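Consider the single chain below, provided in structure tokens and representing the form predicted on its own.
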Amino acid sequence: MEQRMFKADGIVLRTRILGEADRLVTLLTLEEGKFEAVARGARKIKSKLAAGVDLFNYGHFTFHRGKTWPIITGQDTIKSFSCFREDPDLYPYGIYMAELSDRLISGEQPCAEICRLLLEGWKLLGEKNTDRFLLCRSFELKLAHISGYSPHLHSCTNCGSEKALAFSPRQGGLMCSCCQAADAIKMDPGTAAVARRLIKAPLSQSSLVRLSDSQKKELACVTAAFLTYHLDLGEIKSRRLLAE
């Protein structure tokens, strides 16, 4: 028989008002996957559960499992990241990490992976020598990794050949000039080079990379194609915020 009660450390990635002063909370745990719950009373000035949902929160969680949605009875933070609240600069990014992670995870499923990627993010990003372009790079590539998704960037990815200049999201990889796709993205081969070691590389080490404007062109632009054919995301909205 299913356990009534359950415990989990999650992460807070979005919440929305549910009636008069409930919470409905969109955690993403190592334990359990993906899912909403709600917090009651959370919107009550003096309730014990407001600070510990709100977006940008890991915490450890309590739940007792409700009809509809489980019920958190007790959270405990373990680490808060106020500063992308208190930040309108750093805002963006963290929205960004938060959405990109929501939106790949489509269930209860198994994700502690990305979990610990996330963090990992949000943490690098409150640091003073990051660079945020990269590190959000170096993040998408790794969430698409972790999913099975990788980009071909060795050569082309129709007959092989090393010289290989452009970029099909369709066909998910590097192509030469004969056998070059229609929605094929221009790719200098330094960027494809940056791509390969930010997939490879620690989230840490992202700031080491140095690209030229051209290139960080590039590579933003592989990517999202990337990541929207092949991950079906759709519209990410935090996406516009990162632009402006």
Second form
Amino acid sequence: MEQRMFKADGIVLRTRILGEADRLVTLLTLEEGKFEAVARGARKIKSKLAAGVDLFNYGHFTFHRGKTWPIITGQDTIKSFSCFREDPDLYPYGIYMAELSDRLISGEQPCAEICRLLLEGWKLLGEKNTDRFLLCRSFELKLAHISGYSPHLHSCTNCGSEKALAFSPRQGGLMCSCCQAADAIKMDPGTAAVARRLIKAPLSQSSLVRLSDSQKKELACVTAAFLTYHLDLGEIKSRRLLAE
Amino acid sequence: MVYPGHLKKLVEALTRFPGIGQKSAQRIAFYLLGCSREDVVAIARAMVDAKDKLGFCQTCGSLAETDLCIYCSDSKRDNNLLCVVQEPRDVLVLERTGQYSGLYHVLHGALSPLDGIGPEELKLDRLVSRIRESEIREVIIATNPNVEGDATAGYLARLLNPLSVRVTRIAFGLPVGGDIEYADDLTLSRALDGRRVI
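Okay, that was the form predicted on its own. Show me the form predicted together with the partner chain next.
Entire complex below, previous chain first.
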């Protein structure tokens, strides 16, 4: 028989107002995957849960199985990423990572690897010398890799030629000049090498990579197009604020 | 449950109010049926009038019956102080304290990219031009103390600081009447940061 009470360590990905004083919280947990839970009275100023169920929080949660949604009965914060509250420049980046993770995970499947990636991404965003652009590209590529959609970045996806100069989001990899598809985006070998490195190297090493402005543009175009096509993410709302 | 047609319609209409379920709706419906016709008409008229006659102030965005709200048209209010809030109901809450006598500006939301609310939706350019064209010396940011509210406050501070006005944020801390024992870590650390000499 299913237990009425359960516990999980989770990250708050999103919150919405529910009724008068409740919040509907989207949690990404290590044990139970992604699900929504109700934080009763969390909008009230004296609520014990209010701070713990706000965005960018990672904590131990206890739940009671409710009729529609689990009800959060307790919360202990493990780490609160308050840097996103304090720095308006950082906020869009944190939201972007949360939205990507939220959109990618569809249901209650265990996703500890994505949880850990998001926690590390948020931690690095809060550090001083982080290159936020490269960190976000690395995060996107790693997220795709974990989901089983790693782009083919070694040779032409079609013929195997190593002289590939473009990237086809539909084909999911590099294309040479002979095989080039209609949707191909220019991607020079240096940018492809950087993308390969960003997938393999730890997230913390993404800031060590050096790229020219044109290569940065290429990389941003390629990752955005690849994610949109293969992961069926649709419109990523936080991208607009990130662009501003 | 089987209701007579009009009672069913009334109960269904009342369940559309926030926090009103089937049982409460039924209770209110029976209360209304017990009232005199004049009372019921007065209640219905008050609702329709409020909907028809209330709009938003052209200057500050709070609730108003004419182009200007009662705060913007009151010459006794302090023109040097401006309090920025998220929703029109926040104005009423602040007024209830009786501690504030300045002007207001209502954003009608907070920065929330996931809900499609960016700086453009908050019409921040209107706030900037209002400050430029007036005698405002201090802007108090009283957005909600959550992530969206804090991010909006940070964004506003960066936007308004070059205008040579003093930008302040309402204080954070423990609610009056609560026990420290039950306070969460973030609230407590913010209360410590915001401590003051007594």
